[in-house]
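There is one chain below, alone, in structure tokens, taken in the form predicted on its own.
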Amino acid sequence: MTTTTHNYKALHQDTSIQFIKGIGPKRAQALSRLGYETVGDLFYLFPRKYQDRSRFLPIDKIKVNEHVTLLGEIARIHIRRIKRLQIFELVIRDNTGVVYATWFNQVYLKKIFREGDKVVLSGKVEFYKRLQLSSPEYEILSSEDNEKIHTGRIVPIYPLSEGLWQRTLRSAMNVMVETHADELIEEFLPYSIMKKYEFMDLKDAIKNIHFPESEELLSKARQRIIYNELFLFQFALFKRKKEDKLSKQAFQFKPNPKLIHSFEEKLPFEFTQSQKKVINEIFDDLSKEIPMRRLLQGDVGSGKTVVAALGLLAVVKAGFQAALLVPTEILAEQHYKNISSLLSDWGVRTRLLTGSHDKAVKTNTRYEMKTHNVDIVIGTHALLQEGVKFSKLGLVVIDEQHKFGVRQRAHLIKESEKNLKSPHLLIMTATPIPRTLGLTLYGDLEISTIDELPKGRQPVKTYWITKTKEQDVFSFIVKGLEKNQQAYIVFPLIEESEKQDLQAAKKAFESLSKGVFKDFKVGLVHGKLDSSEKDKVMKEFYQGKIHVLVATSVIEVGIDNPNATLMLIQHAERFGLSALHQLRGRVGRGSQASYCFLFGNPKTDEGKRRLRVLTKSNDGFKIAEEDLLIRGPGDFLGTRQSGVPQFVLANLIQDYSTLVEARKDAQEVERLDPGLEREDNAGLKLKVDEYLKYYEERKV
């Protein structure tokens, strides 16, 4: 027997939402633009906010510009015209007074309302010759059905897209939740967790998150669903991490401890205790059959690159190849020069592979990679192109990983896994990851942290300066230049106003060259220069031939120049907090006192807060925490590119304590029942598998 319609009994989690009463094909299409396609999805289309329309205000107490909810009787129904407009009008009265309710061009309402009906209205009070509510939400109270959906209660306000209306969607959601939640929503949390936190049952939580019966029940529903999101994510991470260990084998290296000693002997400095700790962690990982999946985080100038270079050397000395993936050509060239220099005494064959190389160079490098005639390849996205294969890849190092999409980051590893064992993975970042993101974004990685600067480094003194002090700052910079120090003058380069920004930088370069810095050599570097021009300018700056470098972004001035001690950042309010901290890290690379001057006139409290934070702290981790508080996790690393989970209700900052508890609980459940084989964990197993499938399809 075939049917052309679905009744509620035929619905299941995977049923298309078009079969829900009140949705239909057109509204289903509109909802799919918001990411909701099945009945199971739609249960989790949570309201973006709520309005308390449960408290009725007497008509004689209402005031203009207030949002009110009132209960009254329809005294009169009237339709009037103003030019081409038809105005449908109700006169509402209670025992204290009269107010008008008006709707424009909605004459069909005359079929809905009748004189004498009891109605609840919610809307903003306006005054146009009289008090009135324009296009208010309404609910007609009848003796047969006194249930209120749109007013007279705490009312949900849903996110909308084109083709959706709040009242229609709210009605459909009410039908779905009231009719289908009991049969389709299944509890999955272990009883021990439910009891521990006295959680509301999931069915009741879903009902109360959509149509709360009270503020207290809404709060309990939110707590339950926030915990769900954080617990499922953490458990999925543990499971994926464990499966990765069980399913993949890595090449085992037995790094010679003497290698560390001989490598350090050739350095002009000693490793810090923090670097030594991290090196031991990396070497320990490399000696295991389980693939290393480690994040190395450390502030700008903390010495991550030299640690990575030692790891690369250990792999090469064991007879394998390594890859270093970086986001920009300038950074790739810098790493190539530094690492080639560091490893020159060991005869390591290092190559550079970038998009700007000509076809012959790329072809030759790819051939050397396939035939193991090269040991280390340092490259940009060119390393991720089809046809790029290694003979025996043992280690992948990724620098500034948040510049890459998650799929891109996995490409090199997956290519190598096709025929060989899995290479080890070391991810480096100079953007310190706040602890809240560390437990989520990198929950399936081990984290190593370099939290001390090399000996002799001094904190950069930072000042927020107004334009009135500009000449004083220039005079201070000139005195530093006269002592053979060097300076950066940084301009923002924002995509929306790129031409204007670039003109400002060029204009400043010309005026500074002829003005305050006329006795010094001034250089200009920006993204529109070709690679050879950029390289020439940056090389001259590094060699001290250029005294002042005018630049437009941190990547383009990403050279390690210990003699650069002065930085002036123009329009500092246009940079994010982390970007400002990264920029500042380009000075203070040597033992001399260094200074950073922020020229900015922020108009918002948030902008002022950013600049104040930077003047008070040089600690990248504290700054990262503050940046996360200001911007939120999505903007901190760029949600789409970073793999930060898209939680519906959970907030990584506000709900951090819940995150910690959920992590502990997930670890305990995984410890007691690793495969979720127990009967009482059957629901959880289904939910975790469903979650992992969803996450894999969208993230990795």
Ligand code: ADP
Contents of the next structure:
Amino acid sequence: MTTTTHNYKALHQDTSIQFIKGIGPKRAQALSRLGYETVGDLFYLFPRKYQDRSRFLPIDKIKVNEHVTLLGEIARIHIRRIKRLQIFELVIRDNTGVVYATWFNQVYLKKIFREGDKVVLSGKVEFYKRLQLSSPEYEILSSEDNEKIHTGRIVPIYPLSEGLWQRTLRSAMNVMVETHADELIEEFLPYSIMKKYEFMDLKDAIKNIHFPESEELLSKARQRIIYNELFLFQFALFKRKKEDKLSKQAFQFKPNPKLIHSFEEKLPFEFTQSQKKVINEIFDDLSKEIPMRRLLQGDVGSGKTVVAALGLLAVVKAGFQAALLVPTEILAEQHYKNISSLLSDWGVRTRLLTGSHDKAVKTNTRYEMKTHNVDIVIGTHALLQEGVKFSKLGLVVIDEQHKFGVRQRAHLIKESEKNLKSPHLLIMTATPIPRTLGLTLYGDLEISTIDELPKGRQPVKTYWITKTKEQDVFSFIVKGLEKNQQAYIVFPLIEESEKQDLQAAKKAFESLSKGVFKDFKVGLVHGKLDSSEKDKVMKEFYQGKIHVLVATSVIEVGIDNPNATLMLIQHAERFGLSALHQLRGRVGRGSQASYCFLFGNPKTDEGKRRLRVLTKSNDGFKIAEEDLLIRGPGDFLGTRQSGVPQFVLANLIQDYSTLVEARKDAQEVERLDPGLEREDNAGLKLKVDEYLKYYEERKV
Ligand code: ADP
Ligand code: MG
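Swap state to the form predicted together with the named molecule from the form predicted on its own:
The complete assembly is shown below, putting the previous chain first.
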């Protein structure tokens, strides 16, 4: 190999990749488009897949429908025309026989292949009068190349971008790995961990990820890298959590435990065991000097609001203010009413702050906040605006966290940290976070779970119905209405097709109120109504003056009317699984049996699976897991906001047990050597800092 000493000597982790032999400025640019800038980066440009070229299948052994990789020589090249189709065809020969490879309408191929070239082809075998490979992947071998890199082994196939060729990149990677890995890659995992799992060295792992010596070693290398990703991620989370706690002090309360009892006495029901447990966890946190960072998760209807109300009360009783942040105005208004009435006997001053209030009202509320003339403010994004300040903010509660980004969450706490002390934070979510994600996403939060519904709740009976049965469903609903029950008819509304969606809901409202439901009062509510109109409709619905509520997805979160037992969801295929579960959670909130009918005609298998899952399960956790499986973690919470880093090899679901192990290990390392001061952890410290930097950067 002719590596110039100049390049060889100069290479270190931070060297720009253009100085690697075989890369140069042009290809470096192409690689930078993929996000790889330095030599250190490039070691982590992993193959997207591998091809086993250690043994090629002899042509006389190939069979229809099999996926094969073979090596042969181009015996002939044809270009044929059938009507307007142009067919490019290679006749490939090896010692055992002949096979065809064909491509449609790809004329440029004639510039690529020459008779006599040796090629590796990989693809599915089909039969059209004869055996052939249609549009196979190909790679032309050249006699000048070191064939040990491109054949005769398990060969890496890299992701490419414009200006990059598989063979050039592979050759360059080979130089990198063969010549520089030993010198540049340093182990950073503590010896105890290496030994515990009998891990492959990082050097060898990197070498085998790129140029596997065998399937077995490849799999060991993958295990090692997957562990790396998960371990570093968990370690970074711990570290951040610790720094957060060290650097900030909370207002400390000693909530009076008797408060729980006297609060409960005024309720028309008793707390469930789950609610009690969670309340104790929250009260414990509030009495500590370090700020609470707690996620409260519980299925729809599990009774999170009363728990939050009690927390707010405890803080106010101790002489502080509190904020409740919610994603929609309807929900803010409902919480406002609920909480005001729950706390009415305690002399708590509660205000609502939303975007649609008059300027004068907002100005006044803000003034009251600043001067501590209000105790609890319940609001939407309006709470997050500049200039909104509390005098003595002790607790922030965020409802339906998944509607807010990580950044917004940080903003509210930061604004108030200008008071030197940090408020406690309680985040509530009714989209239960599957355990997998809980650990990773919220590794910096403690988790409380309400895993029990109040007594007497019955699971909502859910049916997936075709349009042809529409009339039967309507008659069923009418029967329920005659027994004084109430119903929701829900229409999807998404931003992209907002106008048409709204139109559809309005039209349905017209025809339903004149048609099947003509003997009942029908109301319409959607996000475009102004807040007083919405308020009026919702109030009438709670009071039972409106029997049927035609609604767009605005009712998804939080709306609580225990007398509503019937729900019909139109175009259910257009909703996500979790969204459907949330919607369904609007019924089944009282003791009567409830029904949910899903009208939908999903085109994909995935869509059908979603609806089927709902008819089978009422368990929010199961549904969330399923949703995660179907959509993957990025989509599940909205990629940008989720705070989940992109792992290269690790998969949160498949590698869950590794994640749990890595988490324990990270905790242990941190316990034994807090701050990683020990010399033998110096390498790890460097790596973690580097990772943290990368992690924090990509979060903003
Ligand atoms: P979510 O967890 O979805 O926010 P809510 O707090 O809105 O649930 O509670 C749903 C309904 O259940 C409310 O009407 C609430 O008053 C009622 N509820 C809450 N806790 C209990 C309980 N322990 N027993 C009976 N009903 C309860
Ligand atoms: Mg709620």
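Think of the rigid core as the biggest set of C-alphas that the two forms share within 1.5 Å after superposition. Keep in mind that this is a model prediction, so the values were computed, not measured. Residue numbers count along the first chain shown, from 1.
For residue 353, a C-alpha deviation below 2 angstroms is recorded between these two forms after rigid-core alignment. With a cut-off of 2 Å and the rigid core superposed, residue 459 has a Cα displacement that falls short of the cut-off between these two forms.
Relative to the superposed rigid core, the position of the CA of residue 608 differs between these two forms by less than 2 Å. Once the core of the two forms is superposed, the Cα of residue 111 has moved 12.2 Å between these two forms. Superposed on the core, the two forms differ at residue 201, whose C-alpha moves 3.5 Å between these two forms.
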